[in-house]
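Okay, so here's just one chain, in C-alpha cells, the form predicted on its own.
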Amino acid sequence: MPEPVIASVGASPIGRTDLPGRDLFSIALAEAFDGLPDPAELVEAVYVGNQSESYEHQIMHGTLLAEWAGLRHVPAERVEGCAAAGALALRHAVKDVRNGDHEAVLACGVEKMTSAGTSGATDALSAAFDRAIEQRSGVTAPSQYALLAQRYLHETDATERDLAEIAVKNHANAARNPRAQFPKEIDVDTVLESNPVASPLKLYDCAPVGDGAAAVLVTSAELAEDLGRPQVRVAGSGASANNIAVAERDMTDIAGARIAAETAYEEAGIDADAVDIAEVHDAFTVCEALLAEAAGFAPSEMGYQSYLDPAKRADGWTDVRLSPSGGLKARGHPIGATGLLQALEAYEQLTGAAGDRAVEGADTALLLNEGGVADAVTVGHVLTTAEGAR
C-alpha cells in the first residue's frame, strides 16, 4: 500500500484583500509548485475545501480551481464541512494516494470572507447551525461558543484571565510567523479590556474574519523522493461527526474531537504523549482549552493551562506545544483554507522551515480542524518526519 506524504505546501497572504478567491489560490499554488513540474504534469485529482458559496456567489470550486491550475479532465471536487472543509480535502487526498487511486493529489482550500462584510460572514457561518433548532433563534457563532465558555468556566477552575493568556500566547507565536494575519504581541490587559462580543468572550478571544488560500501536494513517498522534495508522512487520519445542534451535546466534553484524534493516533501507532506540536481549532480561546483535553494532552478540566510552559502545567499534561503558528486566533482563519494552513505549519515545523518559531526536536504533529460549533464535524491528522511514529 503506498505511503502518503506531503511533498509541498503553499499559501496566499491572509487577511483583507481585494483579490478574488481564484487569485488567492493562484498565489498558494505558485508557492507550492515552485521548483516542481507544472501541476498539469503531476496532479491527478483535486479536492477543494470551501465553506460557503455566498461570499463570491460561486459554486463548482473543484472545476474552477482545477481550471485555474491548468488541469483538464481530472477528478475535481469541492468538499464542504464548514470550517473543517480544508482538513476534509486533505483527508480525501491522503486516502486517494494510500488506496493507490492516484500518485499525486492536490488538496487546497480558499475563502473570500471579507467580500460579504461582517453581516454576510455572520449569516454564512450561521448556516452551519441546525436550521429548525438554532438558526431561527438568531444565534451567532460567537454566542454559541460563549455558551461553551460559560459552561467551561463554571465547571473548572479556569478564569477569563486564563482564556486571555491563551490569546496572548498565540499572538506571541504569530509574531514570529511571517504568514500570520496579526503578527504582533499583545498583553493580558489588551484582551480583558477589549470590547465584549458575547460574554465571557471579548474581541481578542475571537479569531478574525479574513481571506486566504492554501495548497498542499499529497503524493506517494516514492514520487516525493523522485521530485527531491522534503516529505512529511501522513501517518494517521481520523474524522467524526457529532450532533449539529449544541443543545443536544455535552458542551465541555468534545467527544467528536476526541474520537477523531484517537482514530488518527491508532492509525499512526502512537499515543498523545508522542505529539510534539499540535495545531488545534482555536476559533475562540476556549476551543484550545477544550481541544487540549479532547486530544489527550491535558487532564480533564485542565486544558486552560495550554499557555503555560510545559514544566509549569499540572500533572498529567504532556509536553506538547499548541498552535505554534499563532493558531486561528492570530495566524488567521480563512475558513476553507484553515485545515490546510494547519498542515502547512506542521510541514514547515517538521522539515526545519519554521524559522524563529521552530519547536526544537519536533518530529510528530497533530492537526485538529473542526466544522460547525465545536465537534459537529472534526478531522484529525498525525504528521511525522520519516523517523517519527515508526
Given for the second form:
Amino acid sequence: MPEPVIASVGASPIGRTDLPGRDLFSIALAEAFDGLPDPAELVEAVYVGNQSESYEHQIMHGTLLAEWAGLRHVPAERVEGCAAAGALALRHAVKDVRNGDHEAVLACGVEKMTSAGTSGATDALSAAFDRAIEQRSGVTAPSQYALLAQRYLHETDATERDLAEIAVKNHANAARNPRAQFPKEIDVDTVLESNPVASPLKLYDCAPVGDGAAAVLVTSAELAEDLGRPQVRVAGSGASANNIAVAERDMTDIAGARIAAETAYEEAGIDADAVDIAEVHDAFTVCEALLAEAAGFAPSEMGYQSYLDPAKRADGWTDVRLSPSGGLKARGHPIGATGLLQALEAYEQLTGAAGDRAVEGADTALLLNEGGVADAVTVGHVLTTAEGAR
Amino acid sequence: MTDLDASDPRTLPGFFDALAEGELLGGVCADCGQVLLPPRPACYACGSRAVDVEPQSPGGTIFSYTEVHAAPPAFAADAPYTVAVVELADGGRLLGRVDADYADVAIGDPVELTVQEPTAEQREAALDYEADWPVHRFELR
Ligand SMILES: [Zn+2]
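What I would like now is the form predicted in complex with its partner chain, since the data block earlier showed the form predicted on its own; can you produce it?
Whole complex next, starting from this chain.
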C-alpha cells in the first residue's frame, strides 16, 4: 500500500479579517503550493472541512474551493463534523492515498466565523447540540464545556487556577508562533479575573472566534520524494463518535477521544509515551486536561497538570508537550480549519520549520480534533518522521 | 419498527406529547437496562434494538451545572440562568434549565422535573413541527 505523507502545508492569517472564506483559502493554498507545480498538475481530489453554511450562506465548498484552486472535474466535497471537520478532511485524504485511489489529495478547511458577530457564531455553533433537548434548554458551547469543567473540578484535585494555568501556558506558546491569533503572554490573574462566560469557565478559558483557512497536501511518500518536499508520515488515523448529548456520556472519561487516540496509536504501532508533541482540541481549558488523560499522556484525574514542565508532573505522566502552537486557545480556532492547523503545526515541528517554538528532538506527534461538544466526534492522527514507526 | 409513526414515544412527537401530559418517558434497553432519554430505536450502550418505553421518575440529583451568561437569542431575556445535567432516580441523565440561582445549586442537590408550555420567544424560535412541544425544567426540592 502507498504510504500517505504530508508534503506541504499552508494557512491564512487567523482572526478577524476582511476576507471571505474562499479568499482565505486562496491564501492558504498559495502558501502550500509555493515552489510546487500548480494544484491542477498534482491534486486528484479535494476534501474541505467546514462547520457551518450559516456564516456565509454557502454550501458546496468542495466545488467552490476546487474551482478556486484551478481544479475541475475532480471529486470534491465538503466534510462536516463541526470542529472536527478539518481532521475528517485529512483522514479522507489519507485513506484515499493509502488505498491507492489517488496520489495527491488536498485536505483543506475554512471558516468565516466573524461574519455575523458573537451572536451569529453562538447560534451557528449551537446547531452542533442535540436539537430536541439541549438546544431547546438554552445551552451554549461554553456552558456545555462548563458542565464538563464543573464535574472535573468536583471529581479531581484540579482548581480553577489550574485551568487558568493551561491558558497561560498556551498563550506563552502562541507568543512564539507567528501564525497565532493571540501571540501574547498573559498571567494567571488575567484569566481568573476575566468575565464569567459559563461558570466555572471565564472568558480566558475559551478559544476565540476567528476566521481562517488551512491547506494540507497529502501525497504518497514516493510523490513527495519526487517533489523534493520534506515529508511527515501519517502513520495512524482513528475516529470515533460518541453520544450527541453531553448528559448521556461519561463526562470525565472522554471515551470517544480515547478510542480515536488508541486506534491511531495502534495503526502507527506506537504507545502514548512515544508521542513528543500533541496538538489537542483545547476549545476550552478543561479540554486539554481531559484529552491529556484520554490520549494516555496523564494518569486519570491528573491531566490538569499539562501546563507543568514534564519533570514536575505526577508519576505516570509522559514527557509530551501539549499545544506547542498555542492551541485553539491562543493560536486560534477557525472551526473547519482547526484540525488542519493542528496538522500544520505538527508538520512544521517535525520538519524543523517551527522556529523558536520548536520542541527539541520531537519526531512524533498526536493530533486530536473534536467536533460537537467534546468527543461527540473525535479524530486522531499520529504523524511521525521516526524510523521504525509504521 | 416499520410501523413507527408520530404517536410512538420512540419518535420525538410521541415523546413530547407524553411530556405535555406530564409523563417523562424513557427508553429502557431490554438487554442491558440502559435508560435512553428521549427514547430511541436502539441502545447506545450495547447496540440492542430491543428498547422498551417506560415512565421515568421526575426526581433526581444535580450531576453537574453551570450558569449561562451569554445566551442564544431566544433565551437572552432570561440570562443569566442555570443549566444542569440531572441524574434521574431511574438512572437516566437529562440536561435542562434549573429554576434556581447558580449560587444556590450544588452537585448532589435533589431536584424534580417540571413541564411548561413553550414561551412566546421559544415558539418564535421553534421549527413548525416543534411549536407545541413542551419544555422541561428542574426545580430544587
Ligand atoms: Zn443496551
